[in-house]
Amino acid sequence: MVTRENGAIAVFGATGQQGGAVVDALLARGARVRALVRTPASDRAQALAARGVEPATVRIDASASTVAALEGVAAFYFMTPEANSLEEVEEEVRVGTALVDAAAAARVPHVVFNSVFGADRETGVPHHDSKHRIEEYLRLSGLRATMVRPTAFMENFATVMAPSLEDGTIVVRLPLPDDIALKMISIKDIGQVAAAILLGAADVPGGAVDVVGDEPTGPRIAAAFGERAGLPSRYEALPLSVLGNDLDKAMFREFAKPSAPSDLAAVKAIEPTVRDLAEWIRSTGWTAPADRVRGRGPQSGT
């Protein structure tokens, strides 16, 4: 299905979480992968090479290196570095537009941009609007392009948004009203969706897809973890003030706005294995943490 004599699929961002998931999915499907990396000697780049991924060294400030790395590829996936400040937002746009220019110069047949949910418009969330700007630049490039727009990561529930166990109850706390659905997707499933598109195994009407695996409210999120643990659960909505980053505050303020239900069937049509939250919880082998009994601190055993 891949054109250009079944050439390699180029991936920029292959050493990161989402790009790494794309590489995993491509390799599992037997594709040739070329990783565009800025530091080929890094441990992550070396680990990719050990798996048969072809490394190609690029420098964003030296466009010829990126054009050369994209010569002859069948398709190109890229994502931009996540911004944590307004200065980094501008750097993200600079990197994204440079990659689009290089893809145009190399006449890449198909470009897949890993964007973000809501980037079809300006939202006032700086690190989302940056991706909107890159999307618009890509559309004007004349390249055949597909926008993959992931939502919040389920993996956050294993780290920064992890449930706690308090007095025998699973507790989930988020800076989100309890009646608002949080659209979410597993990082692994982002890779599966992007790989299917890159390999031509799926069509994306309109050239963009919101990658959503589930959209539960806070109480439903807590219930999913409680059901897995066999314990009661509750959800507590937190104020935005708990977030220390202004970009994160802007993002959760946008999350709190009511939105239309997602077309989950459209995502399943691209990749039938995409999981909902309950399936993700089961697949990760999640177990309840140590109980925090009030006034006594964490207790071993649950």
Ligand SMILES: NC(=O)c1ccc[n+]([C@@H]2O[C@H](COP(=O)([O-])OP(=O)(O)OC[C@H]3O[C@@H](n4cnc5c(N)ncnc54)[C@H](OP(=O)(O)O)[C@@H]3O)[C@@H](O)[C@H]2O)c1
The other form holds:
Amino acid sequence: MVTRENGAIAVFGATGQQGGAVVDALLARGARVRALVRTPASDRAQALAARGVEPATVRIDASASTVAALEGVAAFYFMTPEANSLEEVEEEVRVGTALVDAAAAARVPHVVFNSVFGADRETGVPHHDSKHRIEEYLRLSGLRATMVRPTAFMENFATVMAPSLEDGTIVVRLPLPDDIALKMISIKDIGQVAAAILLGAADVPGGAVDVVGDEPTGPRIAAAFGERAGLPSRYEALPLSVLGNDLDKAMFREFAKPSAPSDLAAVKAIEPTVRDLAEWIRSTGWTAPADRVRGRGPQSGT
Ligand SMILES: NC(=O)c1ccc[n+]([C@@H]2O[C@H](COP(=O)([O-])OP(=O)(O)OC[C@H]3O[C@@H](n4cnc5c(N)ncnc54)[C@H](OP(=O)(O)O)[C@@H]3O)[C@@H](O)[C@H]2O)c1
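Moving on from the form predicted on its own, please list the structure of the form predicted in complex with the ligand.
Now the complete complex, all chains and molecules, led by this one.
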């Protein structure tokens, strides 16, 4: 049985990207982990169990299951699922507040909410204001709480924001003016920061930290990939109309507002291994894709 004395950490979202990174970091630090999962038979849940993670089955609409899963844990980490519509935003708030209620009922000593940068205020970005509402709900719960507020995932550059190679030049295109810094962090580093906080290895002044590893402008992002590839680079700012989703439009409209530089040193004080973009690119082994114009990779034609 898990007790507060032997210090199991509960993680919601353990089969996902951020929660998975938190589990990785906790296990690497020797912690006991209890994963709150909805489908214990899923491949991802089974893979966690094989690594020594204790599964606890939860159903958000059956609060007793979540309260039971949180009984006796030393700390609780939760994120909230991605929302791509206003309906899903309401569902996100429902999940988040239900988890806070369960943590309060189980008298969890410390709750870490994986929120988002900017959720200290209302910005009009629906899937960020949802996290603001959950933060407020958590604060009012009376629980000891820490808000971990990640910025854009560097991993987006491996998927939806991937650079292209066009006629020998690395090209990055984003719906962001070229003089605006994009605050970013790698998912692995979110896990490291959250784990340090969950295990009490780091102080978080004010009970909240913006998790930022770098904040380059578009041209600097392109240059980081270009330098890695040994090729020239170019950044092109796109209009917001390229985004198909109104929530993403609201988010990039907010990103385009100039903001104060982040306290990168404060993040490094919690977790010294947090990487900037160039370090993240190196760590992934990224290489330039095939050339769209020449129809071949950077090395193949030289
Ligand atoms: N993309 C970015 O750059 C970025 C930056 C900052 C913040 N964010 C925020 O990050 C969040 C997404 O995080 P992520 O990418 O780590 O998510 P993810 O990989 O999609 O994982 C979602 C996790 O939540 C679990 N889950 C969802 N609904 C559940 C339910 N009803 N009961 C139990 N478990 C449930 C999933 O479990 P199953 O395995 O059972 O599905 C999975 O473990 C969003 O809130 C987004 O706004 C994104």
